[in-house]
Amino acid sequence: MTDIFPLLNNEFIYFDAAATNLKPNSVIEAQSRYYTDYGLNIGRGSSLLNYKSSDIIENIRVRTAEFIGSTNPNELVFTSNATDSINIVAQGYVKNRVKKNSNIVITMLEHHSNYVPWINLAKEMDIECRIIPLDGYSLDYSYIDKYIDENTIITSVTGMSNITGEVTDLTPFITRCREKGSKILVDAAQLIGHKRVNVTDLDIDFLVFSAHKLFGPFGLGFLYGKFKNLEEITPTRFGGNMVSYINNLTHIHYREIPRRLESGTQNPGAIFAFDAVLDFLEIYKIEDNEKKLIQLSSYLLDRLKSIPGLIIYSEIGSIISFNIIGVHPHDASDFFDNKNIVVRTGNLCASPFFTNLEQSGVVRVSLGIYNNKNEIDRLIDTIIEIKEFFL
């Protein structure tokens, strides 16, 4: 794998993939491409370099439609990344909906990403976020039916938790959204590299997920939202690229969807390189990559289990999190480190799956398409080390 992943040249184990995937060379090399080849901003300018960078960059907006199952690429805008996409949800959507006794569904296991944005606009708008709990360490279900109702705007959930690996059933939200009248939201950004997800077989209202959790470059975001839906965006962001003209100094006359909500300058370097990721999937196609992740997540699961002395917060999955009774997560961090072992610690960008747990964080293990059984066991042995040291 080091011959796709440069990377791994540095001679580190790396099992943090739910944070960042590690990128390929082809993906690496197609951003640089870009500059070299291209290099001019996408939209301006009438040169012939200026139209073919511009028709590039579209023709990745309709392929990458395809890839999470829209046929209108007018239905995919290019964002910063997945927070974006929910802040434009929520600022130019949601808001624009609020009644008196309007109400947010979320749930106890999201990732700050998908948390706050919600929360801040409850307290703004003085409405209630009501928040799915769990179920040991699963979302209850049974709570579905009784949080969504007629009252609820917008339903936003993960689509797979950053911390336990659990795959969510979106099929009772969305039964449950379509019968009440909410709207769903589903965070993808863990999910997209794991499952292939159909936004039209789902039904799925919007979808966010950003590039570099799928192999693919940082400061690039998606946001899908059936087009009626994205027509009923206020723009929250203003300035160059969205506007067709204006007349009477004042009066703005905005493009048509998606444009209207990619303000000013995008990062085509980024889009371009998005390019290279979509024809990596087809080499290494999602469904191949996952079934490799689960044996080896199975593996991983089972060594665990056969230490004594471990919490273990998953059940299946490549995302697998985990305590060592009396040993402070930063403090294995520490340790992992110095055995050149990268391992997630900490509440992992979701603190309130801790509220239940006397825990002040986990130590996370994701799985990459790039790990492998030895470096399961080298995993394996250190934690027997640490346990050793410290206890």
Contents of the next structure:
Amino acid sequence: MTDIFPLLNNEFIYFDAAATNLKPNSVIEAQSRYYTDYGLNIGRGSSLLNYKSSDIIENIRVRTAEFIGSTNPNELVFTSNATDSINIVAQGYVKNRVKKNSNIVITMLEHHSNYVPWINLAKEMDIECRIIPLDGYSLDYSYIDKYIDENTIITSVTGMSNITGEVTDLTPFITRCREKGSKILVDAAQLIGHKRVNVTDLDIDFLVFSAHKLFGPFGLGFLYGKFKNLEEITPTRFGGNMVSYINNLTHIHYREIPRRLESGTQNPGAIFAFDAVLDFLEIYKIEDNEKKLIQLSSYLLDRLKSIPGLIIYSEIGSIISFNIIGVHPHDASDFFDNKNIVVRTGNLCASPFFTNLEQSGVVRVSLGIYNNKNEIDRLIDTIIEIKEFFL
Amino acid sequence: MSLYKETLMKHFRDPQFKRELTNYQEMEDGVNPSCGDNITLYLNKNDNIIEEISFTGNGCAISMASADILCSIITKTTDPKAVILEFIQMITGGDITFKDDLEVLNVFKEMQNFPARRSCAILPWKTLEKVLS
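Could you give the coordinates for the form predicted in complex with the partner chain, as opposed to the form predicted on its own above?
Below is the whole assembly, all chains and molecules, this chain first.
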């Protein structure tokens, strides 16, 4: 795997795929190749090279839309990350639909990206933001019918928890949204690397994700929306490239969707590298990767369960969070770091989950396709060492 | 692990100042948003001289030991603001060695090699700085 993922040459064990997945050489090289072979801005200029650069990027838009099951590339907006995408929907779409009794529905499993924009909007517009609670460490689905009603403008739900690895059963959410007229936004930031998502089959209104959690570059995100929904978004950022022309110095004619929502200079190097991600996923298929990760996580979970004095927050899945009773996660982190093991500790940018449980944080092990059993054994040895030191 | 020296662990396991003062003039909260560690300082002071201090809170060994050690030395100093400044300078790489009554603070010099944990050690000191500012 060091041939494929150059960062692994640093001889650390990387258990933080949920924060960002390592980048394959092919992706890193593609980003560099854009600047070497094309290098120009897109959507501007009239040279042949300008034209080629823009054409390549638009083809990647087509390919990315197909990747998530959309046949209309204009339903895919390039953004800077999943958070950016959610903010566009919150401020450009939902805000315009607020009425006196409106509400927004989210869940207790959300990370801050899919929490803060909604809480902020609810406060700004003086409406209710309902948070579907947990049953133990999992979503309590019995609240769906209670919380999503005819006044719900949007239901925004994670596709996979970055804390517990729980994959959300989207069907009851979407069914209820269709019954009551709520739009559904799926935050696929975590899910996208683990499960193929088909927005058409699932009838999803908005889907957001970032490239970097899918072996891709930083600084690139995506907003999928049904075309009609995207057309109804008011731009929240204004400037160059989104405008077709201005007459009488004040009358601004905006470009068509999706360009209307892509103001300013885009990140063509990252988009070009994402094409290499899609190539990579044709060889290392998401479904096959996930099968391997589930087998590995089963081994991890068995070994963790064999150690007394742990609280484990996850069932089977490639993200396992736990606490060593009596040891603060950040103290544990030093010991892992000392062994060149990279785990994530703390509140994982998902403090509502922890506030609810009255915990300050966890140790999270999130597996990637580059991990193996031997690495898990070293993790377990370190946990035993931590326990011996602190307890 | 070189960071978790015996002195530090003693303050973490058996803190002498982890309690709420029965009568206090001032109280200040501090939170470390990255990990959720929280601390509350209780103190009585005369001008900027601290006469009595204690703390409560939840956090890692480093932050809790740092709070206990802070409480153990700060009443003995005539210029607590200067000590706070020097402590933070030391943690962040400054070439500072404490002597005499403040010698125990040298246990944190190792933090220079653990930049990810600096905010843990600094949390109680920043909280005290708020009280004195």
